[in-house]
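Shown next as structure tokens: one chain only, the form predicted on its own.
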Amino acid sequence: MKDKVIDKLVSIAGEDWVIQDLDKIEGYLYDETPEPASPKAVEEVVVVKPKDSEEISAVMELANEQGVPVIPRGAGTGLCGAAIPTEPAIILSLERLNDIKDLDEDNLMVTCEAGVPLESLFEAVDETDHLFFPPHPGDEGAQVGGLVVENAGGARAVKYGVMRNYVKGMEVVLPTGEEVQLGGKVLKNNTGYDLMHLLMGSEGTLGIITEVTLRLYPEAKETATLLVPFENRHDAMSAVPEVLKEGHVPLALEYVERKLIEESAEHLGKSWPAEEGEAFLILIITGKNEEEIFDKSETIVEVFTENGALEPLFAQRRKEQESILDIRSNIYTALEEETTDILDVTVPPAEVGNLMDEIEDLAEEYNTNIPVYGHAADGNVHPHIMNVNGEAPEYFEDLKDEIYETALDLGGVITGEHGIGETRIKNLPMALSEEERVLMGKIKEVFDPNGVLNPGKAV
């Protein structure tokens, strides 16, 4: 990195907030992408930690003047290499922008800076005692800005949608350094092109979000977790649309299989509570009181029983619910060391069973194990391509392509929540037409004419 660039960064952010020591920047070089699939980071980087949008604007102006790439950095919880520097660059960390600026209970809105961790947002909203922020994409260490630029999803998307459904306003520093305010606290806004929605899911390539206004919802007074076992995957997946067609939309509806969920439980030193069944649906039921919870659960169980369910388990006590959900949430951590890549293909919900059958056939064809679990009601599942002798298998790219082709043939997409980043960019031509990719490239060029912001990612 040029000395004059370093000196200018120090003049912008202060010496304490510009880091070059390799020992101190190693944690900024990678995200949570499994190591075998992860692009290799370069070490010729400098980390800068601005305190506000004005300093970020100055950093971007410097980057354009000197032609230096800038990699926006949240908490590094992404799974597709979108925050990994693959060429000498400035890593711009948003960790100091961690203030919750306004919790507006009358308008059911919260405004916070981009570096606020999801856990801190939950805690602040919980203090109101009557509001909540529905999305739960997974890692509560993830930062709000990162969740927005990834358009994160998660288990609760079936009832309340993804991050895009909650963002009502944002403050953004454009790649050329200008600051813009988009949206606000309004629920309807039809004033011109919706530039704000272009930023959601842009993976840090179109602008640096510094502040976000999010919509909140009234909190459900009671929750319960329903664990429904089935003899096989087909019965479980066939039952899901039957429940949804009856108008029962739980907060979450997850699918897991015994071998996988027991491995996760063992990883945590816990035991899986269901003694029978090989396939399981996990539902979170919400209501205004216990009576409503019981009524909803009873009706849902009736539908499941008519479709082959075994005896369900009903968990209402907080510890019981947390244990079941913790085991489900840690499937990835249990498999992480053995995983080459975790995919997030998404198909129309009624096609999930067919997708899983096709993936099982691919596992037999490649003589491998492909663990699959996911969000049963919104069609988003996570197949794992596993290591062979501790390394990515020779067939890794071929198998990934075949899984993607299977999802596309079923009317789906290659990514439902993780994004493209760098690890999936070579797969874009199979998922998007040339016309779509050209349009995306032109949009990138308009926002970032010098190509300095997160180059080589997403488009």
Contents of the next structure:
Number of protein chains: 2
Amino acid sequence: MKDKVIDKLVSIAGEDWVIQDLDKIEGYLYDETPEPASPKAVEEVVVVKPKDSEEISAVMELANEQGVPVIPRGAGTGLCGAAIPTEPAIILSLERLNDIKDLDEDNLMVTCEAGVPLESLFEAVDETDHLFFPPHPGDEGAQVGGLVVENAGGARAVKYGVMRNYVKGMEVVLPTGEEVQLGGKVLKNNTGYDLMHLLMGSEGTLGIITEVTLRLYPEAKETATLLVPFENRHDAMSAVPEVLKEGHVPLALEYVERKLIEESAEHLGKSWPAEEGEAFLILIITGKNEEEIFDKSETIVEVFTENGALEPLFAQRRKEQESILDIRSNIYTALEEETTDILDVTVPPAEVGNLMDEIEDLAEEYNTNIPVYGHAADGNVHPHIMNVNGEAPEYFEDLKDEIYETALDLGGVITGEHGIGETRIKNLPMALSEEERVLMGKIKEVFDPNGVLNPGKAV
Amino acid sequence: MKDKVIDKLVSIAGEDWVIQDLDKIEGYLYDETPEPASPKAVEEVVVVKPKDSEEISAVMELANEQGVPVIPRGAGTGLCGAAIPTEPAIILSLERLNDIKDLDEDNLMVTCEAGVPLESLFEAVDETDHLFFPPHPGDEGAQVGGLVVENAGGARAVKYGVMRNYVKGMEVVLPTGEEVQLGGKVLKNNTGYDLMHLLMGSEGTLGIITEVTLRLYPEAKETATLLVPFENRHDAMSAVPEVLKEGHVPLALEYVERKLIEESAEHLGKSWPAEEGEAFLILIITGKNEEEIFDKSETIVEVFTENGALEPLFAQRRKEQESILDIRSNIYTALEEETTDILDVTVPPAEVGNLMDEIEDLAEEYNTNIPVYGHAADGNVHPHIMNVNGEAPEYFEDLKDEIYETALDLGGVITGEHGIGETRIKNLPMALSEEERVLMGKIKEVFDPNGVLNPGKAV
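Could the form predicted together with another copy of the chain be shown next, to go alongside the form predicted on its own?
To see the whole picture, the full complex is given below, headed by that same chain.
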């Protein structure tokens, strides 16, 4: 990095907040993408940690002046390489913007800076004792700004939707350095084109979000976790739409299979509580009181039983619920070391069973094992392509393309929640028409005429 | 209109579908904006009624070639003049694209063409006997495409949100004539920038939506209407956040005052059922069965009673419920003839009471009456500026600006659901920063380089 750039960064943020030591930079070079599928980071980077929008604006002005790329970075919990520097760049970490500025109980909204970790947000909202922020996209270390620009999903998106549904306002530093304030504490807003929705899912390429206003919900005082075993995947998958049609929408509805979930349990030194069944649905049921939880669970269990379920387990004690969800959450951790890539295909919800059957056929064809699990009610599953002898198999790209084509043929998309970032850029032509890609490219130019903000990502 | 354009339109859509007779065109020149505030339509227009995307593409190619504006038109139920021709133009009516193509009960989605009237959609969904399309933006004659490009709201947006929340896929003819297909029957999609969300609320300026895929919900088998009287507005408004925090989110939560609602009742030849109270909240409660409705209503009434409500009326018979909601829905009809303009200001929900107090002060200052009512839980109300001696008062623009400034000062926006169209274009500079307006203008240029699709509207 040019001395001129470093000097200017020091004058903007102060010497303490401009990092060049390779050992201190290391943590800013990767995200959670499995190593074999991850884009390779370059080390010619400098990390700057501005304290506010004003300093961020100044960094963007410098970037435009000097033609140096800037990569905005949250906690690095992403799964598509969107925050990985693949060319010499300024890495702009939002970690110092970590203030929860306003928890507004009357408007059921919270305003916080982009660098606030999800776990801090949860804690603050919990303290109200009656409000609730539903989304749970896996890693609680994730920062709010990252969750918004990636339009994160996770298991708890069945009832209230993905991040996009919660964001009502934001403050943004544009790639050219100007600051804009979009939306606010309003539930309805039709003032011109919705730039805010365009920013969501733009993966740090159209602006740097510095602050967001999020909608909260009244807390469901009680939760229960239902673990519903089935003889096989087909039975489990056929039962899902029946329950959804029935009307009690659960907070989460996950699908896992025995082999995989037992591996995860073992990895944690726990045991999987269901003795019978090969395929499992895990539901989180929420309600205002015990009675409501019991009623809802009873109706749901009835529909499942009519549709081939074996004896369900009903967990109400906090510890018991946490244990089941913990085993589910750690599937990725248990598989991670042997994983080449984790995919994120999404199809119309009633097609998930077909998708998984076709993926099983592909596994057979390629003579491999493709673990699949995920958010069944959303049609969003995560097939893992596994290493062979500790590294990416030769057929990795071919198999991935075939899984993507399978999802697309079923009316789906190549990524439901993880995003395009850099890892899926090469797959965009199969996923989007040329017209769409041209429009996206031109929108990028409108926001970032010099192409300095996170170039080469998202579109 | 040039003969060349007419001839080409006839060759595209056929003679029967190209209309030039002034008496047949009349119905395509206006929307529901009150006459004194409405932009004035020009009569040098031709109406074309293409039958499909292909013909629409051909019309757009012609428009670009000849530099003639095209105004896409649904049922003309809008309230911002977005579909009114204020310069010579081709009016492109979507009325012949009225096919409900696929009601997919397993995926809880419906795919229909843009010209399908809302009432036909309701009927089709009703026939399933277990699915439900929640939004109800007033006029059931409105066409689906119009509802989407205007991101319509209405009373039933409290529980499930505005139109934006339902749209999962769309087919669009771009201003330059290309067709694109966005999204699909998927609940999660993070494939590049979200062009679909950009189209929503773009008021027919970025593309002509020809088909949409909408999410449906399991039907709430039972509904009840709660009519809750209060001594005064302040008591009613203070009670709203208390109920929302409590947890049972109603489908709708409307606010009306006695004088206004009695005028509406009289207009319909009905009587308003509440004998006591000056200010009223109307709630629609939904549930799976009678017991659930009773339970929810009981909890809600309890909270209201603790917060100053008088004796509530509980309506469960269909006819009784319809009568209350009908009187509410007809406030606009009752006021319409004497209305200069209907505004659509939206503030943080807990500020609605303050907004209404300040509007009352303005009414006093201007020595007029400003009826206000609306969607209390969404912070979205409709103040009416009234005629003086049958026409717009001198102070119309000043008073409107003051109401807008009041909403903006309270952290709100100038339009929550009705949109910018043409009537609010001149107010954009007070509502958006210059940076935002520049970005929106450039996005318009990206989609529509020749500026032929609904120019002068929305941004």
